[in-house]
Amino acid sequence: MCVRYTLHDVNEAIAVIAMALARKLIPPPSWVDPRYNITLTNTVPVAASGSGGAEIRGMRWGFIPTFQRKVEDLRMWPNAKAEKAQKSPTWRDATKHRRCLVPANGFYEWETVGSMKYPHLFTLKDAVPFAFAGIWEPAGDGLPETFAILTTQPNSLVGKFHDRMPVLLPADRMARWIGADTLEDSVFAELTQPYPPERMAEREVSRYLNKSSNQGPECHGPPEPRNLKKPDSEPQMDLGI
């Protein structure tokens, strides 16, 4: 599961992807501002294949399959289970032909104690930027390009807080993921394995993060004392996917 993440150093994160793909990638100036609290429906920079090769484009988080766009009760998918992505009608075509890289500096999961929700930030060791393994859907029917982040079984670090974790791609795996050519099953399975816990870091951060509209470095501030009993006003999404 991944419904919140941070991209607080856009230039550095995109530079890592550009080096991995051996390609110059330039985000529009409006996307350079730090984003500490990205959530569903936000438009963010994504690296995807274009007519001239990989490029950075703005996509909305919340995958909407083409065949579902005329349904009255439109559903957006923030995540796709890696174990089902190659076969499910919802994600199958995108998994085969439209795999993307979603630049990030970290992601969040929540620890629930009674009515209190305590956010935890997960990063790679030394805070090195990475990419989520993503899939995307073309624009159409009045909708922009949309994307979802693949999830997998959690490693021992993330598993303390949730039964899923996003698929993380360090620089040496990025070029193998992005593209429009179907991956062999063995390669897909290798790339979507849980990331090794010993190569990650985790820390509790401020409950200021819990409100999705809050931004800024305060989201990464120190955690409040746990004897503060004021319940959170905005529960975290858990869509079970």
Contents of the next structure:
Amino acid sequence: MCVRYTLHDVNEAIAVIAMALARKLIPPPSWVDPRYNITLTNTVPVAASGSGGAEIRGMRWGFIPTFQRKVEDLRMWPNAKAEKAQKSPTWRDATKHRRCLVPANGFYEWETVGSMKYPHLFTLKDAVPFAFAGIWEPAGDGLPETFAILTTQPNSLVGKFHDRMPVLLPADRMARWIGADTLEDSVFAELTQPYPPERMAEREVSRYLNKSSNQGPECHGPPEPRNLKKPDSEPQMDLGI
DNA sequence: CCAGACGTTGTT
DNA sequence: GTCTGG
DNA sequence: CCAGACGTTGTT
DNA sequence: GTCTGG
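Given the form predicted on its own above, I would also like to look at the protein as it appears in the form predicted in complex with the DNA.
Starting with the chain above, the whole complex follows.
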């Protein structure tokens, strides 16, 4: 699952999208603060087609299908499987007509050891910003625009930690993804392939990240030492009884 | 994803 | 809204 | 026809 | 243990 990501260089990430789309894209000044720990329900900058072409809008992460908008049963979806997005009633219309680019600098996956959770940061090589392949749902019923990030099979790097990974779009794929016209099956399949692992980097970061209200650069601090209370070489002392 | 809450009644 | 199961 | 589901991930 | 909020 991809439910946390970082957008800590908003201007640069949006500049990459603007370059790829040959558009002038201006993020509202209130959104340019670094966000190292974005998660569900957060409102973030997203590039989507507007009346005058691509633009940056604030959308809430957590796709709420129009048919589920009953106040007593509001469920939101962080991800949609690329393998099902074109056919499923939940995702199909958005996949055909409301594809967006979600600017990012990296995303996180966790390694569980016993009861401890150790976060890992995944980026592109050389820390190049990229976009997640997103789909969005219109505002209505008092709800804002919401979006989901597509997932696909993991590559060998992400696969060490999880069995899914988000669909990553580098600059040369952005223009083909965004838009309101249905993609050819072959184009959709190509764009949603797992990103090549040799073009990515991974490193463990501080558990400060685990708390989703922590949004600062400390999230990328060095990992804390792991508690080695049971070295294999030393037998545990018998505590008796 | 992880962290944190998870309950009732009556009174303010 | 749209599809599936009965 | 109507009723009910429609989703993801991780974990078991 | 399980649900909710971020």
